[in-house]
Amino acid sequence: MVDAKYQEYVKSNLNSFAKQIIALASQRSVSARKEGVEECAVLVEKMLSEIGATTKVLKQEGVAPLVYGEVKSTKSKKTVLFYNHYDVQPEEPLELWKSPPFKPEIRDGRIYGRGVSDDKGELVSRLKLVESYLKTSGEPPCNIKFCFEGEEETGSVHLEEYISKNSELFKADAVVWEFGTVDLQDRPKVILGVKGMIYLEFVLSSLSQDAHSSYAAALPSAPWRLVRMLNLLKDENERVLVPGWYDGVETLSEDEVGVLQKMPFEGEEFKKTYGAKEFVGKMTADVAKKALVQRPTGNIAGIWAGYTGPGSKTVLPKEIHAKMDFRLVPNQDPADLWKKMRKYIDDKGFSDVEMQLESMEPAARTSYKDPFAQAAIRAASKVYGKEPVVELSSPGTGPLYIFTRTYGMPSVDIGVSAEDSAIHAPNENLRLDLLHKGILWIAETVEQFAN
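Throw up the structure of that chain alone, the form predicted on its own, no partners.
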């Protein structure tokens, strides 16, 4: 276990750490609107410098800066990289917040504000983890690198370019990913991967201008046409119908099935959280658990056309838009699937439907047998006094593949948040007790790996 002096420093400085999270979360950095991102990068670089890290700010024209930091150690030749992001999701809908999203406040043992969990609280926890080593023993247990980007919430579109142009900077032996949680029973979760994703927008225009709805008797309807096309993308069993979509998708190994079976999943609680009466396709909880790890998806994230305000307006819309995300599993190549989808849509007679790519990234996964994964599992047991939940993959997505493929790094997703942190939603929050325990958990993981 990390030594008593380190533990005491973390405990006694917890209020100071919380103030740092509040300071960072007070700075807007909504990447979807390019709002405050540059200013936030300056603040992040300043916070890195203040803990004693060597820093470098990488820039490209019109792109959010990538903030790099490094703290060297004589104790081990190994290097652990911390990846986090300083951009946040938009704060809307504002009327559902109980306090202003960019004026964080502490209530009932939690910090409330946009980004306090995803991902500024996690980012600050990594800084304070290293600061605690520097203050108590003069150096961390191994070399530490920081990679803080400002475009994660918009698909990390330029991260791979930043990394490839500065490949030596980001070489490491392992990476602690951006975010980690305890489950609803306060069991720490060790997450070993992420799904991939294609995020796109379909656009279809049938007229040069909106028309009176009475003309629908003679003029084409863009909304009806796109709805018919969308209906061709999935069947009633949730299977994507694009030919070749599942080529290369492998079944879980016997060992992976064993890990999945041990993973607790409170199906009824999960449905209750989101107000769902049943799982899609009336699947069982066991099937739902496996689907979250290993099933590709095709989700309509948003669809709009015509008049959507109060009252009535009889209009035949000139165009329709639909945003979709397709979650992918290992061995699905998003670039290849993009081409297959375009061909499928064309072959079905919808070549007039425009496909606009927002982002794409493949899945990534680390073996639970990897020494770094095992270090995180052992560390969780020590700090929390209970066996952790091991998840083969998050159902979500992130640019993890850039590190696992480029450098062959193992990765673990561990951190300081809770499952009910309301990330991406109003009243996002961070539990202060988990900030404390989470820092100790990550520190213990790094120590075990370094030794």
Second form
There are 2 protein chains.
Amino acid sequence: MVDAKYQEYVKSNLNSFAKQIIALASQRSVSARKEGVEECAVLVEKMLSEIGATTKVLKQEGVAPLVYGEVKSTKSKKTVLFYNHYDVQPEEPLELWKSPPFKPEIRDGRIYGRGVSDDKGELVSRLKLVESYLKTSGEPPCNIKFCFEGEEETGSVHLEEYISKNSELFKADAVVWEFGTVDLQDRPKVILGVKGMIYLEFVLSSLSQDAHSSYAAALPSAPWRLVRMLNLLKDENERVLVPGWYDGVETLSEDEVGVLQKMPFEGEEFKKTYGAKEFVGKMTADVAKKALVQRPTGNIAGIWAGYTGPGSKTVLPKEIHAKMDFRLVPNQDPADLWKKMRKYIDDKGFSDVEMQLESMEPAARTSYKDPFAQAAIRAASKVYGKEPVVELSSPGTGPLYIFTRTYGMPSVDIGVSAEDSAIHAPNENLRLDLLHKGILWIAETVEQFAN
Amino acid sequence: MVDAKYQEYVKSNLNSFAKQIIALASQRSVSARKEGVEECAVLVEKMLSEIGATTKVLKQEGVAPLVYGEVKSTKSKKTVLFYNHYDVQPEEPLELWKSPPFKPEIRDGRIYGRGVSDDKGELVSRLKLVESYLKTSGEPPCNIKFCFEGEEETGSVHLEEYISKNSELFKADAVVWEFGTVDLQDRPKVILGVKGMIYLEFVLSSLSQDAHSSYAAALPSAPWRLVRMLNLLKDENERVLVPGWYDGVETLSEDEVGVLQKMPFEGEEFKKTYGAKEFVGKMTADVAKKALVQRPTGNIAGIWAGYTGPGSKTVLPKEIHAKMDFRLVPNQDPADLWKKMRKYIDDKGFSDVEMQLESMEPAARTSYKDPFAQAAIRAASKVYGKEPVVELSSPGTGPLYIFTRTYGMPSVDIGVSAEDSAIHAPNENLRLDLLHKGILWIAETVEQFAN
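Alt. form predicted in complex with a further copy of the same chain, vs. the form predicted on its own above:
Let's see the whole complex now, leading with the same chain.
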């Protein structure tokens, strides 16, 4: 366990930590609007310097700066990298905020403000956990690197380029991912990965202009054609029909099955929240739990053609669009699947359907048995006095693969936030008790890993 | 042929006819905005009275008045009904008009203004052809009735109610439909019918709120479900798969096949206009021509779900909507087909898909051999000195069935407009030479029919 002096430092400086979060969250940095991002990077570098880190700001024309930091240790040759981001989601809808989003304030043991949880509170917690080592024992238990980007909320579109151009800089033995949480019963959650994704837009045009729908007797219909094509993409059991789609997918190991079985899943509650009568394909809650972790998906995120207003308009639409996200699991290669899907669609006679790529990311997952994962699990038990919930994978997607694939290093997603922290929403907040415990948890994880 | 005195009257009064069209078109009557509709009905009744007709204005609370008129004849027991409408489409976009839409003016032998062709020019032409009889021989060749409604441009939603509540009033032996045209080579067109239609919106809701698309691994997707359902509605050959959909559909008679064969159809031009590479199902131009007349359709007029903006949003949409129009041919009963479609969709396991009715209308078609149709054809040859183009059916739909079904009477769609009259568009116009010839054509038709 992190020593008493360390614990005491964190405890007695919690108010100043909160003030730093408030200071950082007071600096607007809405990447979607490119608002205040440069200024925020300056502030982040200043905070990094102030705790005693060596800093470096990487820049590219028209791109948010990437703030790098480093603190050496003589105690261990290992290096832990902290990835966080200093950009935030837009604050709208403004009228639902109880206090101004960019003037954070503390009420009832929580800081309220845009970004105080996602991800400025997390970012400051990493700074402060290292500061606490520097102030109490002069150095952290191992080398520490910081990677703070400013485009996470807009898809981290330049992160891979930054990393690949500076690959020595970010080399590490493990990465603590940006965000972590306790569940609604305050059990800490250790998340070992994310799904991958291909996001694309299908576009099909059959006419140069909309026609009166009476001409549908003779002219081709783009909507019908795309409906037929989409219908060939998945079967009734939700299985993607592109040949080779599941080739790389591995079955879960015995360990992983064990982790999955232990993972709580309130199936009925989940369905109720979304008003679903049943899980897709009438699966059981157990199968649904597994699907969220390990099933590749093919989702229609948006579809539109023709007249979408009230009443009736008799039109034969000239074109149709469909946005789809395909979530991927470990060992599925998005670039390879992209080619396979194109070939499949062509082979089925739909070479006129355009596939416009929005983004692709492979999945990332750290082995449950990996020493870093085990360190995070042990640390959680120590700090929280209860067994953590271990998730093999978030059902969502993030640019984690950039680090794990480049450096072959393990990653855990652990942090200082609460399930009800309202990230991306009005009245985003951070619980001060979790800021406290979370710092100790991550510090303990690093310490366990270093030794 | 209508006698010389009659011909002379029409010729020498053409300017005053045009002035009446200008007067009527100067009175705004945009039914979509309920603008000036009552005032226009008053003006129409005045014009009807002035030619010597007995008039009656039918009214319903909140509904455009229906103006009825009658002129008796001792020459024949037959009665011909003229159906027209005095409401017009909105005039937007205003900036494209070369002269104010509601201040019609004459340029280069055409009247320009909103409604001068559709349908005020046609309406006035019917008044003036009867006036010409009254002025030259004291009475028309048979009894004449006028039915002028004010909601055609908004779907004639109260017409059936007006007619059924006053069915004796509108009883006649034949109806001249609202609108007629010459083709681009100035050949008069005799159109013998319209297709029917069911317009509906499919609505499918699978969740009470949109979900993050990562949950698509476990939660049901409304878009996928509707794609599957739509795919069951039609086969690859564009055939509606609802059992019994084609039960009433008759093959064309030998006569009708002959009419169809003679009907010109510029297939290549038609495809080029709409930028279609081929006809739907790779049909030949001959098959396409027949399809426009006789093929029931099922068209996706609009479809929408989820995120339809730029870039990517990972959402599992809670619901999807699809608007569809199904065009029908003679002997297909929309109410019966509606039930059959509901049963088919239920039988296929999609009873959760809502079917919201927008409108339904059966097809209407007059036999090519019917004396009234033959009268119109013979009259066209006489007046234009060239054989008319006969169309068994417009590919479009209108409320013609209300008359033909209620009274079992034949109908022809003949009139005074040109193919390039820009109806529903800026710079709508009416050719004065066609106003002249069209009046003679319709009068000759009535005369041929009466004798």
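Basically, rigid core = biggest C-alpha set you can superpose within 1.5 Å across the two forms. Positions refer to the first chain, counted from 1. Please read all numbers here as calculations on a predicted model, not as lab measurements.
Asks: When the rigid core is used for the superposition, does Pro101 move between these two forms (threshold: C-alpha shift of 2 Å or more)?
Replies: It does not, since the Pro101 C-alpha is displaced less than 2 Å between these two forms after the core fit.
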